[in-house]
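First, one chain by itself: the form predicted alone, in structure tokens.
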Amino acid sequence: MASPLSLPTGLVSPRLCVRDVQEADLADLLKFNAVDAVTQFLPYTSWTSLQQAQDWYSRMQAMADLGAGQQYVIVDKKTQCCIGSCLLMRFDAASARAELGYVLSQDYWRQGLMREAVSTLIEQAFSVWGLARLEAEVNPRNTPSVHLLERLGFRREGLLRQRWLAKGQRYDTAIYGLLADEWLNP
């Protein structure tokens, strides 16, 4: 069963293409998911092998098959390489909402690329798929991610203390939300 959030033809922006992940993307994804600075605030440790990438891919395919979400890659149009990924997960069709996640290769930080990629995905989510709400959880210490969400119009809705245990440490998460009305009618 295909995910209701699938992008068979992808989304194109000036510098990027956002499309469904494919097994052929794993070598590119491994390159930046193996960097500790990239995974520092993510709930998983840096990848150390292609097998870890393949295991992750299997989990993402299972999530899509259940209709619970969809994993996408961010492709640089110039190089045709995957430079990041984004994800809609915890999709709830009855409530028309999903949670957003993302990661970008360190080589592409501070160029506005994640904002460009996520903006195209948000537009698709609200205008085409008819979602009413997007949510994001972020470690409050991850200031670049906090700033990205705020620039995109997400509002901080609360702090969940010691919400996650990852890499042997408990940490808080700030909850952000963006409503379709706020995006479509700013």
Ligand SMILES: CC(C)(COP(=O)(O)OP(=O)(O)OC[C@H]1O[C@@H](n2cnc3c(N)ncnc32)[C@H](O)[C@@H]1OP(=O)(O)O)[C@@H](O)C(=O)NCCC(=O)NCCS
Given for the second form:
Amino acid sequence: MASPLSLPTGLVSPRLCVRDVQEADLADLLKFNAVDAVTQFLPYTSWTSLQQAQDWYSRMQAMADLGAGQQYVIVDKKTQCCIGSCLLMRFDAASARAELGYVLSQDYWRQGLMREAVSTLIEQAFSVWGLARLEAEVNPRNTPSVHLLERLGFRREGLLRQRWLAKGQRYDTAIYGLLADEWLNP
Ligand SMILES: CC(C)(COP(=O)(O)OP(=O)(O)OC[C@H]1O[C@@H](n2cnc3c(N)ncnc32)[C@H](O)[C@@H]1OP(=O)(O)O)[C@@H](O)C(=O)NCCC(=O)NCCS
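Having displayed the form predicted alone, please output the structure of the form predicted in complex with this ligand.
Below is the entire complex, every chain and molecule, led by the chain shown above.
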């Protein structure tokens, strides 16, 4: 069954297209998920094989089948390569909320690209799907991610102490929230 958050045709912005992930994207996704600088603040270790990418894809498909979220890729319009990914997860239809996540290839950092990609997704989430709230959890040491969220208008709502245990480390996460009204009527 198609996820309620599916974007089969994609959201187009000046430099990018954000659309549902497909199995054919995995080779591109492996390239940047294999880089330690990229996965440093993510809860998984760098990918080392296409099999890991395929296992991840199966998990993303299962999430979509349950209606619990949707994984997207960020395509560079010039080259048609996937240069990043983003997702909505922990979708709660009754409360009209979901959690946002994102990853960008290191070659493309600091060019405003994730802001461009996520802005189109947020607009879709609030204006078309009628979500009321988006949330994000971030390691407070992840400066680029904190800056991105704050630039998008997310507000820091609290610190969840020692919330995650990943890669042998226990760490705090800051919780960020953005309300539809704040985005649509700034
Ligand atoms: C977080 C990430 C997606 C940011 O992507 P990006 O395309 O480089 O971000 P943008 O260029 O859109 O920048 C957004 C804002 O953050 C700021 N920013 C980005 N990187 C920064 C850095 N290293 N230090 C300070 N500010 C930074 C930008 O200046 C910009 O603010 P501005 O518009 O006021 O100048 C990217 O660094 C990444 O993929 N990191 C690894 C994966 C990850 O940690 N994901 C998040 C898990 S919670």
